[in-house]
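As structure tokens, one chain now follows by itself in the form predicted alone.
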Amino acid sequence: MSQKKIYEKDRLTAEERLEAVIRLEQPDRVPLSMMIYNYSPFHAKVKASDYVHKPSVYLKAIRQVYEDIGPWDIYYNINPVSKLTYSFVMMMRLLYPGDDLPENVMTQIEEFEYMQPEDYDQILQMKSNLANNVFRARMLPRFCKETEGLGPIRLRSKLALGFLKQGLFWIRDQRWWREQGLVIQIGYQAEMPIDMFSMARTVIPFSMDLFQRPEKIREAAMKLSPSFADWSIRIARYTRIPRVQCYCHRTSNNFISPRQFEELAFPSMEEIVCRIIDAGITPILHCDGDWMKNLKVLRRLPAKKIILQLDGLTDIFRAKDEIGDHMCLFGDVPAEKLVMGSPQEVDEYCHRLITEVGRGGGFILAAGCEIPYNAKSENLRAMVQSVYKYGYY
């Protein structure tokens, strides 16, 4: 653990500050996390295609953002040098600038139906201790161009090399951020089972599944859960970062009803989250969409052990009252303010977040989901400076 302080006034290190807010304790000040992956190449004025393909360009660009706009507390490490590895954890086709897109646009995801109804039955026939990785490996050739034509043995070998490449780069990348005094946010990340089903089936077919085969959805997600959690724990321990980010992109109230969330999605979420916590690791629930009607159910999860990351569609001020005494809240400066607002507007909004959501601790200031690629640098500086201006308790 780095003992370097971010600001002279700080009494805690970034690691100590993060651990305090996870426990819902009041630290010396509010911590700040900045997800700058898509923003960095445009700020640094490098080609997006070079940024995603050349690790040296990535390192230079993302560090330049920190030096121009920083400092902050938490390095939000989205750095996919292995496209195959990120395809495996996100389970969607990634479109890279320079390969599938023009060379100066941000990375995108193409959604199309690659999972069929009979795949739920195949999951139910798998051995529980291998189900998550086996299912993902079977699906990869259906959407990931890097795996086309590979048999099972060659696919496993290529996946292993991809994870090794990604892991070695993470170690190289994180060393610099730790030297600056930052704590690393993510030890492993992956799409949660039901959210993966929704994106793999696409919205309309999965919506039909919710009514035609709800029990199969629930049972298949439960089948994947033990191995999902075990693999997450194993990778987090390998990276020595005791936090796992679980993506919940399709289980918000924008996609399924509160009853469907409670009956179909929550059982597998609870299994995964509790296993991760029992291993001494913090789950980060990356909850895109509107989660207000799901918050009462989320209170069944262990208290003071989880980070709840919101993306702007959930009212974080109401969430503070609903669940802020149970989970650490993460967010939630809206993308539109960072792109179209003024530094004064960003400053005022951050001040409100720090004062109201940060009341008593248990809060990490961040953007809603991520920093937009076209955010104004002066707005990001206002966001960064707000924790120094207003964040001390």
The other form holds:
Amino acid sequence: MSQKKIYEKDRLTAEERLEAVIRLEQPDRVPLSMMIYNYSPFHAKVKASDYVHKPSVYLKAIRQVYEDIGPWDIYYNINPVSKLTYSFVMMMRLLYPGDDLPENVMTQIEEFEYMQPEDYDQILQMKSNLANNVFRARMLPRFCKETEGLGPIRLRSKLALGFLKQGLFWIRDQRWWREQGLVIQIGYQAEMPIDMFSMARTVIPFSMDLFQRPEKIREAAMKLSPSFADWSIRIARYTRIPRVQCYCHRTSNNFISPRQFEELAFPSMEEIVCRIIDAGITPILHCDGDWMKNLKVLRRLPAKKIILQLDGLTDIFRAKDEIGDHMCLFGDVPAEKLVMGSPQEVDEYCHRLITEVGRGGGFILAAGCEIPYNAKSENLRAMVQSVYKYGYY
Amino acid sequence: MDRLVKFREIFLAFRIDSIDTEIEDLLQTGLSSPELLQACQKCMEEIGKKFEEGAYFLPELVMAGEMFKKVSARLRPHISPGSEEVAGKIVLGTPKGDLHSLGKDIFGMLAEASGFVVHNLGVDVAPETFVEKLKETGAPILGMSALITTAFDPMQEVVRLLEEEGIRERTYVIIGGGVTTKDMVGRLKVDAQTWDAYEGLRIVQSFMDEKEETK
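Switch from the form predicted alone to the form predicted together with the partner chain and print that structure.
After this comes the whole thing, all chains and molecules, with the earlier chain placed first.
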């Protein structure tokens, strides 16, 4: 653990600060996490296609942002040096600049229906201890160009190599951030089972599934859960970062009803989250969309063990009252403010977040989801400075 | 009408597999296509109200939309062009640089079900294309949806082009999508913003009411 302090007047290291807010304790200062993955190539003026393909360009760009705009506490490590591995964990078709898109645009997702209703049945027939990885590997050739035409053995070898490449790169990348005194946010990350089904089926067929085969959705997600959790724990231990980021892109109230969340999605979420916590690892629930009506159900998860990331569509100020005594809240400076607002607006919003959501601890200041590629650097500086100006307890 | 009781039950229970047979049966009994389509639109309104009240969520809207599409595809060829009341025309799309389509498609489906003619231009639409389509169709409403901030500059450019072409005054502009905020109404000089497809429908309906009043 790095003993280096981020600011002179800090009493805790970044790691101690993060651990304290997860336990809902009041640390010395509000910690800050900056998700600069999409923003960095445009700030550093490197070609986006080079940034996603050449690790050395990635490292140069992302470090330059820290040197120009930092410091902050938590390195939000979305650094997919292996596109194949990134596809495996996110289970979405990724469109990369230079490959599928023009050279200087940000990475995007192309959503299309690659999973069929009978795939739920196939999942139910799998062995539980392997189901998550077997299912993902089986689906990959349907949406990921890098695996097209590969037989099962070559596919597995390619995936293993991808994980090795990614792991080695993470270790190399993290060393530098630790030397700066930062704590690394993510030891492993993956799309949660039901969210993955929604992406893989796409919204219209998945909405129909919710009416026509709800039990199968629930059971298939439950079947994937133990191996999802076990694999996450294994990788987090390998990377030595005791946090797993679980993406819940499609289980907000914008996509499914609170009842569907409770009956179909929550059981697998609970299984995964509890297993991860039992292994001494912190789950980070990346909850895009409006989660307000799901918060009561989330309270059934263990207290003071989870980070809840909100993206601006959930009212984080109300969430503080609803669940702030149960989970550490993370967010949520809106992307729109960072792109179109002024430094004063960003400063005011961060001040409000720190005062209201940061009250008593249990809060990490961050953008709502990612920092957009076209955010203004002066707005990011205002965000960074806000924890120094207002964040000390 | 008694003959429509079962149709309503099927529609409001989202029994999509039974809707085709029910339509055929009703047509056999002599019910006209416009009457059936109207019944379908009433069901859509009921579902929309439940969505507004917070009793229904996206899956119900999607199911209703899919059922409406089925009914509409079966009946529309039998309805003479120009006989249906048109609620208004909308040009719709996701601006250049953004490839997301879901939000605008759901809004478009709801608007169609409410009698609007929707010109859906798809995703990654250039600012000039929006303006050309507005001029070509004479549509008084433009809807642009975005999930990433890449779309902000093109949205701004569309508004600028509308002014340059002298059609901003006659065009209501509504933006939507997860990344947009109410603050953008002022910043981009558009008329409205929403995160909710049904609220979007209410807004475009209010635009049309306003247009009627100022006639």
